[in-house]
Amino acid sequence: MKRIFFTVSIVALAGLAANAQESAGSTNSDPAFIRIMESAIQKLDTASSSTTLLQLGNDFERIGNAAKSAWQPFYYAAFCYTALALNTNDKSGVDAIAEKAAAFLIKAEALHPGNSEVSTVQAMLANARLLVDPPARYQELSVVAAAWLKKAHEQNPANPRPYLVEARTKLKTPAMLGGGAEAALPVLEEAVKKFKQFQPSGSIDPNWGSADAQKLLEQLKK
C-alpha cells in the first residue's frame, strides 16, 4: 500500500462552510461536500501508516466542522482514530487516542441517531481499549464490545460490518472463552454473504470490509 499525504483545501472548506450556512441540513447533497468526502474516503481506503490515519482524521474533522449537519465526516474521523488505536505499538497512548475517537462518535450519533455504522465502530473502539491490558480489561470491555455489536445488528440487520468485527473479535478470543477459528467461521460466512447483498445509501456512506472479509474467510478455510 502506498503512503498518502492528503490535506483538504482551505478554499474548498471555506466554500463548503458557506454552502452549509445557506442550506443548513442539506450538506449531504452539496456537490462540494460530496467531492471532498469522496476524495478523502478514497485516500482512507489505501491508508497504510499511522501518519496517514492521523492526517486523514484531522481532515475529516475539519470537513465535519465546516459541513456542520453531516454525520459522515465525524464517523470517518472516529474510524481513523480507532484504526490508529488498534494498530499503534505504544499501548500507553491508546487511551488518549480512543478518547478522540469517542468524541467524534458522539457527534456522529447526535447527527444520525440509531446508526449501526457508529455502533460498529464503538465496538471496535472497545476492543482497542481492551488490548491495552487484556488481563485487566477483558471482563469489562469484552461485554461493552459485545453490547455495541448486538446494538449494531439490531439497528441494521443487513449491515455486514458488525459481523466482520464480531468474527475478528472471536478470532482473537481464546477458545476457552468462546472464541477461536471454529467460533469465528460461521460469523464470517454470514458477513461475506451480507457483503454480497449490501448497497450503501450513498457514495460517502461506509462501504468498507468486503475484501477483508473474503480474504479472512479464505484463510480460515485453508
Given for the second form:
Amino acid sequence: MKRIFFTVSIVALAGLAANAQESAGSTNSDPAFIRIMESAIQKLDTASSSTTLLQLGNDFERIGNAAKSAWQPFYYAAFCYTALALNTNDKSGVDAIAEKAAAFLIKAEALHPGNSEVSTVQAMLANARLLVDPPARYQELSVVAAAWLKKAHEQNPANPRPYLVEARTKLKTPAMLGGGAEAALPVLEEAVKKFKQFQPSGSIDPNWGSADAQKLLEQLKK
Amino acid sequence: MRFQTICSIFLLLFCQSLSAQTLIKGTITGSKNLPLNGASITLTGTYYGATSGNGGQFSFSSPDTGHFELTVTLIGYKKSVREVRLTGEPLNIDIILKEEISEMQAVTVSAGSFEAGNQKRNTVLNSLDIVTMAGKPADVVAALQTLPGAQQVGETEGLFVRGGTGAETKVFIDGMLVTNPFYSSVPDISQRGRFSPLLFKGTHFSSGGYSAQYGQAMSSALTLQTHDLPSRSETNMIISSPQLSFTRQQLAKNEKSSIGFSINYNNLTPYFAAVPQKPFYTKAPEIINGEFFGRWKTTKGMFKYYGYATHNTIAFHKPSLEDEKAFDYFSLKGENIFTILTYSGKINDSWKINYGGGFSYNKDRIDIRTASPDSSFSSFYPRLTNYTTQARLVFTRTLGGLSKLHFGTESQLIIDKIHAEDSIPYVRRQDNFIAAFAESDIYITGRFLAKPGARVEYSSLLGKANISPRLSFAWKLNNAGQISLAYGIYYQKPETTYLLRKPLLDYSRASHYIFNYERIAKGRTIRAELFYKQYHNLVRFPANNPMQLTNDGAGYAKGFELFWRDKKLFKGFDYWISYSWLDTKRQFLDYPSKVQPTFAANHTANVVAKQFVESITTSFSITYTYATGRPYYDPNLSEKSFLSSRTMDYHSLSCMVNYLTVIGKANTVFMVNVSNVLGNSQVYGYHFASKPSAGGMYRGEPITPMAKRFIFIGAFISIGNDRRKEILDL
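If the structure you just shared is the form predicted alone, then what does the corresponding form predicted together with the partner chain look like?
The next block holds the full complex; its first chain is the one shown before.
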C-alpha cells in the first residue's frame, strides 16, 4: 500500500511539472513572480527525494508569503508537503507534516475559494493521514477523502485530477471493499479522456498528471 | 547612441550584481548542537531563502540591500526571527532553534489514565478495538476490562477497578453524569452497558487519580465523548442473532448541522431456544430502544443533543436452595430515559466555555419470590424510580503557552423512590447536590506538567460538604518515555440502596497514590503502574440488621500493573498483554472483619491479539483472560473463616472473525464471535441457603455463566449518501 502511494506520488510529481510549462498566459501580472514560480514548478519535474520535496515546499511557502495574493504558491506548497506525508516512512511524523499541508490548503482556499484543485489535494491529504494507521482511520478518513473528491468533481467537472486520485485510491483498495484494478479502470479512462480536453488557465496553474494517467492506464490494460 | 545604451545597461546590471548580491550562509542547530536539516530560512517578505541540508548548513544570495528579518521555521521547533543587514558583504549566521512542544506532543498525565480515541497520540485503544473485541463485541466496558486495573467480574455489571465495587466507577457522557449506565441489575447475570461504542469518538478510562472536574466515584471515572458532525449522511443497520438495529444520520447541505435517529430491538428468545441456558427463561431478555442525535455547529462552537429511551423485560426461574421442591422466580421490567444537551465553544482567543443540561429517568419493576407448587416462602416486589436533573458549566482560560485553567460548577437534583407491596412503605429521597471545581494544567516546560486542582461538594441529603484536593505531575524523560504521579481524595455518597434505608450517612472516602511509567514509540506501548489506595467511612451494617447503617468501614488496596502493546511485530498483527496484581482488604457491609472482598482477584491477566489479512479483508481476533479465584463465604465453615474460600481460577478464550466487504453500495462487516471457545468451567462465586437443611449443612451451588459459550453472528451494514458511483456511471 505504502509502495504504491510512493510511486504514485513520484509519478504525479513528474507529470506535475512536465506539463506546467507548456501552458501560456498568467493570472498574476508580476513577471518576477511568474518566472520564479515557473522555475520552481520545473524543479518539481525532477523531484524524487523527500529532501527535494521539502526544499520545494519551503520555496513555494516563501513565494506565497512574499506574493501574498496568489493562491498557486500555497497550493504547490501544500502539494509538496502532502507528497512528503505520503512519502515518509516514519509514520509518527506524518501528522505534523499533514498539519502544515492543511494550513497551506486553507490559505490557498481563502485566496481562491471553491477551487477544484485545492479540493483534490485535500483528498490526497486525507489519504496520507489515513495511511498513518489504516485500521483505525480507514472508516473515518476514507469518507473524508471521498467527500473532497466529490467536491472537486462538482467544483470543476472538467478537472481530470480528481479522477486520477480516485483511480489511484481504488487501485490500492482491496477489491472486496469496492476497489481493485477492475473498479479503477473506468475512472482512469475518464481521467485520460478529461486530460485530453483539459486546458490550464495559466502557466503556473496546476497541470500535472496527464502522462501519469496515460502510463497507469497502459499498465492496467496489460 | 546605441552602443551607449548597451553599455549603460550592461554597467547597470554589472553594478547591481556586484554591489548587491549578498551571500548568506550558516548552520541551523537544535539543542546539544545537533544539526537540523529541512529548516526553511527566509529573508522575510522576499522570494529569497534556502532549506538547510544535511549538517544543518544553508547558503543563498540576495540582490537586496538594507535591513531585513531572517526567519527560520521547522516542524517541531519554535520560529526564530533575527535582524540582518545586507550590504553585499557575505554574512555568516548560525541559528539555534528551540524545540516547540505542540499540544499533540506535550506531556500529559498518564497515571491511572487510559485514552481511547482515533486521532490522539497517547491512545491505548481506539473505537475499532472496542467494536472488534473478541468475547463481548461492541461493549465499552468489556473492552476496558482487558486493560490493567479492571477485574473480571462476570456476575455483576460495572467496572470493578483496583479493589473497588462496580458502583465506585461513574460514567460521564460529554461531561454529564449517567445515573444508570447499565441495564438494571439481574441476580448473577452481568448486564451490558446501555450505550453503543459507535456513539463515541473518544473514551477516557481512569483507573484512579482522575481530574477535579469529576467526582462522586471512589475508584474510577469513565468519560465518553460523543461524535461531532458526521462527515456524510449515512444509514447503518445491524442484523444479528440477538439484535436488529437501524440508524439514520442526515447531514445538512451546508454541513453545519445534522440530525439522526436509531431504533434497536434485541430479543434473545430465538437464541435461547437454540442454545439451552441455565435459569429457565419464561421471558428471554427483550430490549427495545430509540435514540435521537442532533448536532449544530455555530461560528464559535457546537451544540450536541443526545436522547435515549428504552424498555426492557426479563423473567426467569431456577431451583431454589431453600427447599428442594421450590423455585426462585425473578422478573424485571425496566424503563429508562437519558437525554443531554451540551455546548462547547470558544468565547474568544483565551476563553472557552462548556455547558450542558440533562434529564434522566429510570424505573424498575422487580418481582422476586420463592415458591413451590404448594407453598410460598417469600416474595418481594420493589418498584424503584430515579429522576436525575443536572446542569454543568465549565470555563477554560489559556494561561499562555499550553497552560490552562479550568473552573466550573455542576448541580444535580436526584430523586429516588422505592415502594414494595407488603414490605416497604413509600420512601422518597431527594438530594440537591452541588459541586464547584478548579484545576490548572501548568506547563513549566513542554516536558513538565503540574496539575493542581480541588473540588468542593455539598449534598443536601447528607447535609454535609467536602473538599477534595487533586494533584498530579507528569515529566517527559525523552521523546517516548515519561513518568507521572497522581494523588487525590475522592468522596462518594453511599449507594442509593443504603440511602433509601437511612439518609443521614456520611460520604465514603478514598485516597489514591499512583506512580506511572509510560513509553510509546514506533507502534509499541509499555506502561507500568504502582498504586496505593486507602478507604475510609465505608458503609457497614450488622449481619442481623441491615437497617442499622454506619460509616465505620475501612480498607486498603495496593498493586502493580503492566501493559504492553505492539502493533509492529508482523504486518497487520496487533496484540496487547495486561497484567494486574491486586492486594486489597476491606471491612464494609456485613463483613465481620477486614478481608479480601468477593469482587477482587489477586492476579488478572489478559492477552488480546488481532490479525488483519488484507487479501481476504478479514480480521481474526482472540481474547484470553485469566484470573485467580475470588473469595466466597461458605457458611458451613466457621464465622472466622469468612470469605476465606476461593473459587477456581478463571480462564476464558474468545474468538472473533470479521469479514469486510461491499454489497452493492453498502459497506458490510460480517461478524462471528464465540466466547469461551474451549468451554472452560467458570465459577464467579457461590450461593448458599439461608438455613441449614435437615443434615445440618447449608446447601450451596456455584454462580456460573448462563451457558458455557455465547455465539454471536451478525452483519453491520453501512450505506453512505456518497454519489461517487453515480458520477462514475455518467
